[in-house]
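Single chain ahead, by itself, as structure tokens, in the form predicted alone.
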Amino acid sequence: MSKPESNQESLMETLIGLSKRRGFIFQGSEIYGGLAGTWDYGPLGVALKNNVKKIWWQRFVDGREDMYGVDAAILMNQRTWEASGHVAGFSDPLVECKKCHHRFRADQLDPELAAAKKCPDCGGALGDVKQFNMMFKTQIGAGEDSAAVSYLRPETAQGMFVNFKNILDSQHPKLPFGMAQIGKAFRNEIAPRDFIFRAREFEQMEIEYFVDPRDEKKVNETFDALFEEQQKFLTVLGLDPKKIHKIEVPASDRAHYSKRSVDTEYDFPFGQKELLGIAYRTDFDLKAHTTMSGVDLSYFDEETKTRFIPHCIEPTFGLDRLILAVLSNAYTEDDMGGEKRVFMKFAPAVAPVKIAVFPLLKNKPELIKKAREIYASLKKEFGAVEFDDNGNIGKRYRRQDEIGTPFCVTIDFDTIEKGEGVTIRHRDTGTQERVSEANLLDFLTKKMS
């Protein structure tokens, strides 16, 4: 995997800062001095979240025949979790300092530090490697004992395993097919790092695509066809191709339940990392959980006359990690006016700010007037519309570029008195151009898309 830079690095800090500062990711309980591995998003955080989610749903749920949504509940029945390995097997390797007691991954120590034993941040002794379950254990109800136990899902995946059935007989569906869920997943991370890369508490976009066994050509090309759409997406969200990475995962780096497993890393600002997965599960999870609960999780194909429990290939989505990735392939820095400036390039689709609308000057009522009705014209088609009348024109065009607003459109005294339309600014050439009133929905319509 590549190494980052040291001006990569600076680009890191520089995001964290922007971030805060124009309101898309604050520390989690920041005013209590925060807790780590927790992020929140701002508004303009959860509007660029929200538009990567609309995009998902999309093209992986509402644009297909095959696929079922759910939104399973948070909290299981801990025998979920004992059916699917996680009580015994959901866990990382654990060192700590005997002298300043600080706790580290012993897989993500310098090779040098870990044979010598020796804490990388004092110099002390390091003590044996232990297992560390990094699932969050949680009591049900008022009892203490063991059957009060549950926890927060580590993975939205389990969920969709437990309704299998639940689709089978609501909605009859016919191999192959989904299931498809977004929602929050919860794991206590020993060293969470690089800002919202690795968290304990993190939001997944999951796929349970269930396939015949028994055609095994056709599982490998569902398994190439599911990798290709995720490809796809990537390019939706406007990210470089040449940061992307296919990366054929070796038998030995495997989960224990995958026949076949492809990640796609990306280059973020600290090095070549994991940002999207794929993996062939399988008849493991039905299989386990028919076994726990007794209840049986098999597919009967009409056609044939035949039972069987189908394999299932998961393609999941880091949302938080697409988020990063979004950010960091966005900051641009370029020379405007003898200026250095600072602009987001966000893709039109994710960009939480589609169009900025100003008056040119403030103190007028009647550029005000003008500036409102078309704010409110806009706002109603494209939704992400804000109207912005704070300071000079070149501090507003500033302000929008560091947000990644793609299009501002200034209303001055020539729309008014001569009707010669309303001035067009693109963010990313600070180029200009004059479009008619009449044609201005249909002109950012097309540059939208």
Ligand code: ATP
Contents of the next structure:
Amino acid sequence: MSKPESNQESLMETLIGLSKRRGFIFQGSEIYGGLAGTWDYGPLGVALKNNVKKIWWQRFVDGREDMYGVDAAILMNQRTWEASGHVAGFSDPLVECKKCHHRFRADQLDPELAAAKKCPDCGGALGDVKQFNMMFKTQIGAGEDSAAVSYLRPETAQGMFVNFKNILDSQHPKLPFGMAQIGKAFRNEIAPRDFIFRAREFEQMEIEYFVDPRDEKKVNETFDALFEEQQKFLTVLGLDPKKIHKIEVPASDRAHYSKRSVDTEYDFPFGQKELLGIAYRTDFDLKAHTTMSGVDLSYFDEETKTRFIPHCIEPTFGLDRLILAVLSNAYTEDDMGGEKRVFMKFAPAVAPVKIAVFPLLKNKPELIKKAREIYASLKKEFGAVEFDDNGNIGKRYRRQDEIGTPFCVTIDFDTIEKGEGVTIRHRDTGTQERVSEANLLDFLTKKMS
Ligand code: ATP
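Please give the corresponding structure for the form predicted in complex with ligand ATP, as opposed to the form predicted alone shown earlier.
After this comes the whole thing, all chains and molecules, with the earlier chain placed first.
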């Protein structure tokens, strides 16, 4: 397992600073001193996140014939969480220091300190380990009795299982098929940390893929194929394959309902940690909801005229962890023209701004007019295009480098006086080339893909 190095720790500080300065991600409720474990995405962060979601939805839902999208409510009947086992068992081991009252996850303490029951912060004595349920409890409506209790969902998965019959009845799918959802999840983490890696409010992209359990070979092949799809998706995001690790989770570490789990870990600046996972959840969820709700969640196979409860394979993706992986993977420093340069090497598909358009000079109306014209036509085509006439060209390039804009287009006097096209400057190499106005759209479209 790779260990974080101190320059990697400072990379986290740099990323957090850059995220705030350039409008990717801010501390939640910052003007009130913040709220631990919450983060607000700014204009560039939300654009980056939307691009990742769009690619995911295209690959896993729109691009396939066997996937059904849903957007279920965050608040669900409390019995959902009784059936799923979350009320009884969704907890982490908690210890509290008797002196400073700081709380820690017992399983994340330094083993020596844990054995000595010593607080890592003040050296005081630690109390006994208690199980702490991570679901946020809330009250529905005006009633204060226990029947009015609900929870902010700790995962999006259950919103799909409870809609399984609705999908059967409204879409009439044949096995195998999947349901997919992108949405917020909430966990009252004992120790939120590492920026957006471990938050109390975060976003997941999950798939529940249902299969016929009788053909075990096919089930295993489907598991492997979905795992491969997860890996391809990471490549499309531009993540370095050398930093991605496949971990077969041993039975002792798996959830009790899982027959097989494979985690994908990533070399974050603070070490190799879980990015996403896939689990073979068998018929655990559909069976549990059938028992709890009294509603039959079985499937009738027309071909064999048999009725059974399908098994489920669940590929799950943490969106915020993906964003952190994309940010840390993209951060690059080099030397350009004798000066240190910082640039975000985003794949064009995820870059929050695709193109920046510059008139060479600010005070020449004919240059501004032409640049505005080109900007408008590119914006119509690519959406995320910026216009910038502020400061010298070098400074403008650096600003775009820092937010990862792959291409800058400059309009100068040769563009308007000689019809000699525009200058395209490439982010990663800093090289420039001249492209005719007529070919500009085509040229950029090819480069984007
Ligand atoms: P961990 O062991 O790191 O707490 P987990 O195994 O509990 O994670 P899952 O329950 O499998 O996580 O959740 C699915 C995905 O949701 C994870 O792979 C991760 O990407 C994401 N995720 C889970 N907890 C958090 C969190 N607190 N903040 C951000 N993302 C999270």
